[in-house]
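The chain below stands alone, shown as structure tokens; this is the form predicted on its own.
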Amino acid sequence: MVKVRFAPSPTGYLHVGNARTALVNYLFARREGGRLLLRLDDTDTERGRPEFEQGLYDDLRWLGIEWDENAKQSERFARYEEVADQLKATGRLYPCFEGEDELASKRAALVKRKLPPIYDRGALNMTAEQRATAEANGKRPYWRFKLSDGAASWNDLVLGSRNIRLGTVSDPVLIRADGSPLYTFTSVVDDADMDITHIIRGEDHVSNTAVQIDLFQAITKKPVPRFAHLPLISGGDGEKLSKRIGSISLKSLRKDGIEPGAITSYLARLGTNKDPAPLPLPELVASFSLSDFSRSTPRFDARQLVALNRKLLHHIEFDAVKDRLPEGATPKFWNAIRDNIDMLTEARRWWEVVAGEFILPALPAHIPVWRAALDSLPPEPWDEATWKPWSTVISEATGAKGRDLFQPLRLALTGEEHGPEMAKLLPLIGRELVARRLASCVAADGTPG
């Protein structure tokens, strides 16, 4: 059975670029009947903190995109050290003492040679006696994986054939001095113990793919899984989204007002041949395929992701909102606003203009039109059908036609230049408000309050 993962570490709040790998691991798994592990890469205990998770689990269900297992790395140390002690007797993890000065020399006298700049393996040549001493000195090693002779070749499902001669790439350091294991080392052994099929990740994971399958093959005779390698996504001015960048944040984007539905279509099709469309998610599930994806980078772009927030919003019903309108909304007020709004934060200002005050400037050449609509004002009760015979009368004492009679109306009774259809909006403001505006616009300053 298929099995993926997303392994987050919970050191911020989620951003698009994680909620975008989160969101394809889950749309694969169901396209392909499988299951989705929710794994928590928790050993960063300086960073990490609970909020952080919480946030994670609420963004994840705010998107609709559920897993099917659980687990952390914190809870996982004595595996590590299980594992790590099989690779010591087998002499693939060795101890090392060189301190970072040391290193950067070695790696500045290879540069200047024109040599590629990795370890030496000068811990290997150490004798018992040497390492006994180094250690009496208060020396604790740290531990390097001894990577195979020859290469590590992989079919990308997103980047295509890959091979990287791992005598080019150093022994990485799999345990630290003070015995807290490092992301690579912990998340191969969480791969093969949770048999992990496929592995979907960025693109900036490739240089890690070479060590982790040779590490993998060195732990477990399992099959190594399979990868694809997302192309990272990019802001508007080229550079690459990180997650300390709070304007991209999902808090911040539901904060703002973006739909779910908005960010997960958007995000679907990102980087994809295929046009984003506001798409509930069984249906993204059904339309995906890996091999949608470019090699190129995509570019995250606000303005398509609010123009697909407007699509959906035109199309939800009142009770899919009604809790997260103003009090007192109704569906009439929803199905009057819902086709004017790019972002459900809107409603409020439009509640505000079918229930309560505002003040405009002083505009003396609309006073015509604003006195004759006084006088004309029908008497309730009213309904869509009332604006236009209103509209007519007006028009007909005035004179004004098209702009010239609708704008200085519109403004008066809404204060904005550009709306909903001033037939829903009128019923919903009610005859009592509409003449205390249109008295407050005629009277000498002309200043409606």
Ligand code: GLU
Second form
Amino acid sequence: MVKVRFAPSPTGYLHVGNARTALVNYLFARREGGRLLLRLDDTDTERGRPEFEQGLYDDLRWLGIEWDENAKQSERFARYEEVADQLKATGRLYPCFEGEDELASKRAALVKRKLPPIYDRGALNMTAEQRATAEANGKRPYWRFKLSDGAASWNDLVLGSRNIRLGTVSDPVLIRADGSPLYTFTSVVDDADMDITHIIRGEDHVSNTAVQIDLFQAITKKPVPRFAHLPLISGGDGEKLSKRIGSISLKSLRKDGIEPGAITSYLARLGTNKDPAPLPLPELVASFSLSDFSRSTPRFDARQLVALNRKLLHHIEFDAVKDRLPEGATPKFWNAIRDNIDMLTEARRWWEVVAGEFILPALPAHIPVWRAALDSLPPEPWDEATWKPWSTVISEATGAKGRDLFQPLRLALTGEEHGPEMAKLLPLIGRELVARRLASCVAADGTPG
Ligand code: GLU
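Next up, the form predicted together with this ligand in place of the form predicted on its own?
All chains and molecules follow, beginning with the one already shown.
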């Protein structure tokens, strides 16, 4: 049974980078008929905040990502202590006393000799007496994991086969002097205890993987999970996502009016060989495969995201958006505008056009079509068939055709040069507002018609 986890640290809001990790784990779990665990890596009690935790749940739900199990590392300290004790008993976890300065000078000495700055296991070679002396002097040890000789290898489901000699890596610190366990350790204990079969995460964790495999094998006889590391998304100029675009929070995208479906459609295929398409989650699941992901760095393209959003809006029915439309908006209004907006937030502007007042933009010089339009206003009731014969009358009266006819009318009635079909907008604006707008155009121009 496939089981994956999304393991965010609640030290900030969900952003594009980790939303993608969450989504890919979700799609994989559903595709494989497996389970998704949402695990909070919340042992960092100083930086974690309850509102970030709630924010994570809210943002995941907003995206439509459902999980099957919850876990919190902050509730598992006793278990980490238990496993630490086992590792101490077998000599794999050993106490260290060197301070930062001492370690720094050791590293500097190695670098000077052009050697890799790997920890020399000085503390491992201490005698029991030396340790006792250190502790008697008031020093409390922190604990390092003694890596195996040899190598750790794995066949990464995205990056391909990897082999890292453990001799090239420092023994990692797993427990701080104050007794608190570190991510490298807690994560492996949890992955083992919670029967995780696949670890799908960002490529920034590749450097942890060799150590975590070795640690996993020291802790349990269970099979080591498979790994899939997704290359980090970059901005347009190759900058790593985590710095700029990656830090775009879902909150801010939501505020900008981007639909959750556009985000999931975009992120599901970013960095794969498939074109992004505005698909609902079940279809993204059905077409998902980890083997579609490329080893190269994907580029985040906000225009593509907006284009997906636009396409998605074309197919959204009124009932699905009515709560987010301006008060009073009708299905007819939605049908008139939905093909012409990039984001739902733009609906407000069009609502002002059909229902409210708007400030007339700077107008070009006298345009006779305004006067002619005012003079030939058809009587109500108006519907979508009103526009065509009316504009024909205006054209005949003024000789204006095509752009010269439609552009000034659109401008006078909507204040915009582009937008939804005038035939659909006209009955929504209604005769009274149309008359008033045309009259003020004529007046603003100052030329008697
Ligand atoms: N809490 C870690 C992070 O947010 C989890 C990494 C992992 O998936 O192992 O980066």
